[in-house]
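This document starts with one chain, in the form predicted alone, laid out as structure tokens.
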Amino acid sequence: MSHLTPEVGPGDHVLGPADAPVTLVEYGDYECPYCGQEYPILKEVLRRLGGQVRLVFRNFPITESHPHAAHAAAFAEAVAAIGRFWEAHDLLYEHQATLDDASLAGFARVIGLPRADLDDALNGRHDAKIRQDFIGGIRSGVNGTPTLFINGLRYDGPRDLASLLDVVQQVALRAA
């Protein structure tokens, strides 16, 4: 079993109670077909178990399979450096069939990125953040996306609704 490496920490984009008993760390890729399946079940799950459990996204963009991975997630983190990371996380996965570059730049105006930050995030601004997230998946044992880590240990379960609902639950339950 894979342990999650580094930990969750300060530059980690965080969803949810600092204190959740559970924590659920994402590595994923925002052109990846499978975390776009995976988007809507991780927010029910969120949306149900309230305070229980807090979600953690870190970037592994596969760029050999998905050429717009690598700039969704640097828009992502261009967003995020205005406070509005989940904004622009939830907007990417909901418009995975456009995530050219044009339809990034129609992204920022909607959140209000200005277009010097995007041209900044597209030119490699936040290139070494999501460098950091990619090697931490390497080391943590992610190999494809998604990848998820709960309380720090892989999880390689069934990832439908009523299984991670089950697992969450579950772990929430033991760390009590």
The other form holds:
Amino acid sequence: MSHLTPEVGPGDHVLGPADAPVTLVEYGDYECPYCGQEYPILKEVLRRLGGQVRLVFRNFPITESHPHAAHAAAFAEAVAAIGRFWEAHDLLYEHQATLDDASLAGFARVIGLPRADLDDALNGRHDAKIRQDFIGGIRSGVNGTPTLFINGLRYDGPRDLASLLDVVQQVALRAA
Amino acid sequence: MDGMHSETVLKPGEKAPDFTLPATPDQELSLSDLKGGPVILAFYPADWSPVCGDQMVLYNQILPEFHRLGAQLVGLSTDGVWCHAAFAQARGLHFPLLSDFEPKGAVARSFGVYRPAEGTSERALFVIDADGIIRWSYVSPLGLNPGADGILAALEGLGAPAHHEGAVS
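Condition change, the form predicted alone to the form predicted in complex with the partner chain:
All chains and molecules follow, beginning with the one already shown.
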């Protein structure tokens, strides 16, 4: 249980160097408040340990609880298709209180996503990819959001900055 | 991997004890009512777990996948029916929560997953086949949501003979 499947591949959203010794995979939901709390922590881990760690984001929208999570994920995937996924990811986590369709249209204008691309996304163009992330998450033992995997193993420890910096550095040392 | 739970948990190959428990303030559900396909029993300690996407919310989201595999999901805890009703409504749950409240934890005891000191069940999963035989069981460390990968693997393995794993792995 709790091994990441599938492994990180070309279809993933990756931030950081491809040869980083540590790969941190987050299964997340844009409307989940705990993911929102984790967002600045993960950014800070990347900032402080640049070169040692790369971040991968996979979709795990709990749409039964979070009415805006599906469209937010669709928006981010649409932006990914024009090569700017992380801008969308960051905007969503920085504006978790306003994820309704009108707000997404505003974010699309900020980023420069064509209106037609947004409409296609909200009509399901990227749903298969989002579903694939979700199913892969279940198979990997994702048990809520956020769930983190460090070099392919589910990480069940504390997710505060000091703990994550510590564990990433330890894994980097072992991987070296 | 856990090793912290009791050795009393019913194992694969054993017959699941039948039970009848309240599913709502005026309805009861028996395990034997669910015959005809596999049943997932998810014992959990208490309603209102604070984690985002807690175990029952997660299973609610995965429900279409369980149904695709022909399985019915039932949650069980020692909470009362009104507590379950409020919890299920607040979380929008689409599967029954059974109240193992009186006599307290009797069904959890019959499956070997009661914790007398806390008055709750373990966080325990059972996959029962269409003939009422336990095919997989797993007791999670109490504070850790076990996810659903083990359940899906067990459901997909139902074509094969019962084997002994999960609870002791």
